[in-house]
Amino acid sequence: MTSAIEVSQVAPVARTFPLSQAVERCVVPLLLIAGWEVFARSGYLPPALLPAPSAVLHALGDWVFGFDETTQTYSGHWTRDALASALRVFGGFALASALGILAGVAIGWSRVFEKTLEPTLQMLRPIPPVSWIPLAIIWFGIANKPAIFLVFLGAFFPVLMNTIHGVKTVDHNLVRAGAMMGATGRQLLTGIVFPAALPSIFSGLRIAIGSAWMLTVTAEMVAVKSGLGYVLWDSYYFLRYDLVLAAMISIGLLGYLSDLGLKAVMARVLHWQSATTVQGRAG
C-alpha cells in the first residue's frame, strides 16, 4: 500500500532555468544563420545576389546607427522608418480589433446580426486585401490612409472569425446557470460570454498582428514613400539585397516584439492559463 510518506517523496517536476530557456530559443535561429553564412560564402551564388549574414548585419547596423553611410540615404534613419511602419500597423490593427470584436460578439450573440451581417462579411472575407489597393489609392490618395485601410482589411477578419467562434462555443451550462440566477441578457453577455470568449479573441488578435505587419509592407510598396516596406522595395530597385534582407529582418523582429506584447497582455488578462504547451511548461 502506498503510504503518505511515499507520496510525499515523489520527485518534483523538473524546472527549466532562464538560461536554458534562452538557449532553447536561440538554437534554431543560430543554426539557420550559420547555415546561411556557410552557403553564402561557398560561392554557389554571387555575393550581390545572396549577401552573407555578416554583410546584412553591417547594412542593418549602418541603417540603424549610420556609422559609415554604406546604406546611403537610409543611413541612420531606421528609427524613422520603423516608426512610420509601426504607426500604420497599430493604427490599422487597433481599428480592426475594435470593429472585429464588436461585430464578432454581435454575430455570435444575436441571431438577427448573424442573419443580416454575417453573409456580407463572409463574401468580403475571401477578397485578398491587396486587390483593394487601386480603390484605396483612389479613395484615400497616396499617404497613410490607404496603408492603414489595407492593414485594417488584413487584420479585421482574423479577429472577427475568432471572436464569433469564441462566443458561439461558450459553455451553455454557464449561460443557463447565469440565467437561472436572474442575470439579464446584458449581464450574461458582459459577465459570462465575453470573458469566456477571450482566449479565442486573443488568438485572433495574435493572428491579426502578424497579418497587419505583412499588409503594411505591401501597402508601403505602392501607396506611400516611407517605412520599412518602402525601404525594402526601393532597395530592390537598386540591387541592394543586403538592405532588402535587413528590412525583412527588421519587420520580423518588430512583428515578434508585437506578438510578445500581446502575449504579455494575454497573460495578465487570462492569468488562469499559465501553461503554454500541452505538457504544461511555462515560458
Second form
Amino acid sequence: MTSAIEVSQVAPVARTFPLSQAVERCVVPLLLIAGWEVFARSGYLPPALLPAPSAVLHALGDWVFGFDETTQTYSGHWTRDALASALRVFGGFALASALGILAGVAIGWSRVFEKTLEPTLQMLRPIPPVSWIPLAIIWFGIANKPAIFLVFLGAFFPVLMNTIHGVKTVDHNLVRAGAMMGATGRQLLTGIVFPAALPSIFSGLRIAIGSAWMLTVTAEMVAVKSGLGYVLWDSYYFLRYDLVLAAMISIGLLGYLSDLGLKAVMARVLHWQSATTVQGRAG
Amino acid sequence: MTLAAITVAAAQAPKIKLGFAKCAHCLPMSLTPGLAKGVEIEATGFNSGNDVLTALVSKSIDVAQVTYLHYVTALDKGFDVVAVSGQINGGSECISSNKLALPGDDWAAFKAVVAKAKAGGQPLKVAASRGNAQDIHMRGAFLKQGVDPNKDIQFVNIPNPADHFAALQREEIDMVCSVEPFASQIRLNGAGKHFVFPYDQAAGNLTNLIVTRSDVVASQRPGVQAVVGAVVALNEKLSADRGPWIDVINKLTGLDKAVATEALKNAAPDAAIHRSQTLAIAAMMRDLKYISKDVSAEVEKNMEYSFLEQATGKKKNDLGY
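Starting from the form predicted on its own shown above, please give the structure in the form predicted together with its partner chain.
Next comes the full complex, this chain leading.
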C-alpha cells in the first residue's frame, strides 16, 4: 500500500532534474496552444473570430512594444494599461486584506462581533460584485474609485472567511497553555491566535488576489480610460478578438505572478511551517 | 385550412434564428415572430449589439439586428455579413448638465462654453459609449460645428449607457450623448437638459440594420425574405401606432411607460438601407481609427436590396441606395 508520505518522498528526486520538471509543466499548455493553432488554421471559423495563438501573440507584442501599430490606439501602451490595472487590483486587494483580516479576527475571536457583524457580512457575500456597479457609481462616481471598490468586494470575502476559519480552528491547547502562563486576552490574540491563524489567512489572501485580478474585467467596464479590462471590453466593441485574448493572457499572467509573489511572502512569514507540514516535508 | 394542413405547413416553414439587442429601438424585433408569414422566427434578446454580431458570425443565429457601425466593423474584420434591411433610426441625444445651463440647440453658446473651458485649462467633459451610434453622431455633429472632439473637449468613455445618468447627476461630466431610453430617463428625472439631436452630419440619424450571412442568403432565401417582410410589416405597424412599441419596452425592460413614450419621440421606423450615409459612417470610423482600413467597396457590395425590393414593391433607388 502506498502512503501519502511515500508519494511525497518522490518529489525531492524530481527537484534534482529542474529541466524535466519544466518540461512536465509545459506539456499541457504547449499541447493546448498547438491544438488551438491547428483548429484556428483549419478554416472552420473565420480567423478574425478565432485568432490563432500566433496572431494573438502578434497583437500582444504590438500592444507591448508598438512595433507595427496593428493594435491601433493601444500600440505600445501595454505597460500603461498593466500598471493601471495593477494599481486598481492592489488598491482593492490591500483594502480588502486589511479590513478582511481585522473583521475576520474580530468575528473569529469575539462572540459579540460574531453576533453583530457576521449575519450582515454573510448576507452581502453572495451578491455578485458586478451587481454593485450602479451603487458604486452613485457612491464613488466614475474612474478609479468604483473600480477599486469592485475589486475590494471581490477580494474581501475570501480573506474574511479564511481568517474567521483560521482563528476559530486554532488549537485550543495552545490558547489554554498561553492562559496558564498568565497571558492577557490581547497577548493571547496577538501572540498565539493570530500567528496560528496565519496559514489560513494566507490561503484567503491567495484566493483573494486571484479574485481581484478577475474583477479587473468587471471593474474596468465602468468609465476608466486604461487598464487590461478596459482594453478587453473596448476591443470586444470593435471585434478585435486577438486583443481580447491578449488581454485575457495578460490578466492571467499578472495574476500568476501576483500569486507567486504572495507565495514568496508566505514562505518567509510561515517559515516555521515548512518543518511541520506535508508540503514542507516534500520540500 | 385544416389542422393537418396547418401542421404540415408549419413543419415545412423555414426556421430562422433571429438575434436583437435590448435597447428601446431594438426591442420591437421581439414582435417579428407574430408578424412573420411563411417562416418560423425564433427571436432571442442579447445584452448588446456586439453579442448579437458575435452570435451571427459564429453561426449561432441566422439573422441579426445590429447598428450600422457594427456592420462596418464586421466588414473591416473580414466577417461575412450582408445587410438586408434597415429597422429603426434615431435614438441619439446630447444632454447637458444643469450646471452648464446651456440653451437647447444653441451651438453658438456651446462653442463659447467649449472655448472658455479649454482656455481655462479644464476642457468640457463630454461622455458617450465609444464606438456606438451616439458616439459617431456626436462626433460628426461637433465637427460640423467646428468643435474637434479630440482636441477641444475631454471625451469620457462610459461604455454602459445605463451609467450615463449617474455620471451626469454627479456632475462628473458636463454633457453626454446617450441612447434612448436612457436619454429620456435622464431628462425626465431632471439630471440634465436637452442640448441637441446630433443628426446634422454626414451619417444622419442612422442606427439599426438587419444583417445576415451569405451562406444563409444562399441556403435559406425564403426564410430571410420572410424576416425582411416581417420587419417591413413591423415598421408600418409602428409608424401607425406606437402603442405596441411602448408596451414591448415596458414589458421587456420594466421601464415606465412615460419614459418609453418619451424615448419613442426620438425614433423613426425606417426599413431602407442608406448607402451614402453608411459610407460616411465608414469614413468617420476610419478617421477615428475605429477600423483599420477603407471598407467602402465592401459596404456597397454587401448591401443586398433584393429582399427589401420584394417586401416593399419599391426599387432600390427608393430604398436608400
